[in-house]
Every structure is written in structure tokens, then in C-alpha cells.
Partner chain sequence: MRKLPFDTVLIANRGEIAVRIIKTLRELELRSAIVYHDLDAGAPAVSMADMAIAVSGRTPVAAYLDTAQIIAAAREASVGAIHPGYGFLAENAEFARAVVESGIAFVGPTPESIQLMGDKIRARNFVQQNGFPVMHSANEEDDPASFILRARSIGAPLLVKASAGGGGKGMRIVRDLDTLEDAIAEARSEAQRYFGDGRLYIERYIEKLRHIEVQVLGDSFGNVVHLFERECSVQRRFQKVIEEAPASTISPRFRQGICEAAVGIARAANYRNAGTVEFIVDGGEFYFLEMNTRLQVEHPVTEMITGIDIVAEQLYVAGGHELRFSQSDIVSKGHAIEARMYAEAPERGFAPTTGKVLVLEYPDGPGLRIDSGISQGQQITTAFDPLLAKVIVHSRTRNEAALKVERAMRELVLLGCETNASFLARVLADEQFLSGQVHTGYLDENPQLTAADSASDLSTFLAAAALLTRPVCDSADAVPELHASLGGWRNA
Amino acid sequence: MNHVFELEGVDYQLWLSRCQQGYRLHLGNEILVPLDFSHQGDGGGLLSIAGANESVRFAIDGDTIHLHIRGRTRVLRYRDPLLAHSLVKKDAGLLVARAPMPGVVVKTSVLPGDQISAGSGLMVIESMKLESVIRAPQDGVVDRIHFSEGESFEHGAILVTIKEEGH
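Now that the sequence is in front of us, could you give the structure of that chain alone in the form predicted in complex with its partner chain?
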């Protein structure tokens, strides 16, 4: 069966199968073989891909896999097949403005019930020394403001919910 890993906002579908020398990675039309991973101490190991060895440092935190290979660090998220499915169902007529980065609300510029047009400023947020404006993705009516001035939020948090007009 297919498994999904998210990396830098892109979903990659892949699956593994066994082969004599270890595993085979099926990634789109690409098949990598053979591959294997041997653990070396805590959080480290050797990945062998088609005869080449790569030293890997890793940390696993829930569904998140942090990897350091060849001087690069990347964060991959394993998408549980069941969870990934439920995310597709979307509440029709509601739009959300998500936090592009963690930060603090400096100012809210709208109130629930306000009529807004695409591009209008909803909220001013600050992440350390960077101030940015959260803008409406399209026309609508402000449904809910999830954080008040001075409150902090994490990356991806829903900041403002907007009702599409006509709903």
C-alpha cells in the first residue's frame, strides 16, 4: 500500500517491498534497490542505497522525522493514512487564514461579522523582528478571530475564519 510523507509542503507517495538484500523503495516511477538501514547507537545509523552508504542522524517525534544527511537537515512528516483521509473533508463555505510562521498578534483589524474583500488586512502579526499583515484570501464575512492582541500562536495555527458570501 502507498504511504505518504510530507516534505516542505509537498506530499510524496511511496511504498516499500522486501527483496533479498533488504528493501526496495517504490517512489513514483522510480525504484531504488537494494536499501537497508543499520542502527548505530542512539539516533544514528547507516543508510545503504544501491551499494552506497550514507551516514544518517535522526530524531523521531511522533509523526515527524528529523533527518541530517550529507550536511543537510530536513523534516519529513509521515501522514497516517486514516488521518490524511479525514483532512480532505472540508467544511464547505468556510475559509481559514493560517499562520505562515509562529508569532504574536500585534493588532486585529476586523471584527466578526465584518464584510471583507480579497486582499484586505485582517490582522498584523509579529515574529521576532518581522511584522506582517494577514490578508483575506477572498471576499467574505469574518466568522471568527481565533487569537486576540498579544496572544501567541504556532506555525499553521488558524488565525481567522472567513465565511464565503452566500453561505
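Return the structure block for the form predicted alone; the form predicted in complex with its partner chain was the one displayed.
A lone chain is what you will see next.
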């Protein structure tokens, strides 16, 4: 699954894949480096980046990660994958919930016309043998469900369209 982190005002979409040395860090479609992390207690650990070990300290506060490495402290903000992939069309008052990865719809939990709240489960999808709940990015009314149970979709596909209340 792709993850999105904001650093100094720029969003970075990345993911990890397993390899013999631990993991490989991917940024977009590019493999950056092999890396591994060993947690060494209260807010610290050893990060191995391309075979070089770096001592790190970190503190997590909700979606914010304070990371101290190589004498510098950086603040990363985790972006919820659904919110990062949702798109607001403010002029039409529509929101779309996009697929964070390719997969198959397992179960749809709402119908067109249903009133929903931010965080409500819209559907359950299966990707890479893992089930995930697609949740509403904000309050609204379900306008359209684009895929039925059992249908497959690609990364970025629009799964559900939501009307903002009052439109």
C-alpha cells in the first residue's frame, strides 16, 4: 500500500516492499534504497539505509512524526491514503473516494442517497489479499457507487462519488 507523507510542504508517496536485507523503499515507481529498522526502546532505534547504520530518535503525535537523524530534526505528517487520493470538486459540490491500490470490491455498505458522516465505511475492498475499509472523507450524501461487489478496479479508480451537503 502506498503511504503519503508531507515534509516541508511537499507530499511524498512511498511504499515498502520486502527483500533479503529487510525492505526496499519505493518513491513513486522508483526503488530508492534497501532499508531496515530495529526498534531499540523508548523513541529510538537503528535505521539501516543501503547498509549504513544511522541512530534515530522519534516521537509520534497523532499523524505527526518528529524524526531526529544525522543531527537534524524533521517533522513528517502522515496523510490518510483515502484523503490523499480523494479529490474535491468544489464547484460541483462533489467528492470522490478513489482506490488507494488495485483490487476487488468485497462488500458495499451504502446505497445512493444514503446520508453519511466523515469516517463512515463506504465499502470493503481486497487488495493483495488484505481487506481494507474505504471510508467517507467527510459528511455528505452518496451520489454514485461506481463498482459492484466482485468487480475489480485499478489504482486511482473512482469508487464512490459523494455530494457535499447543501448541493
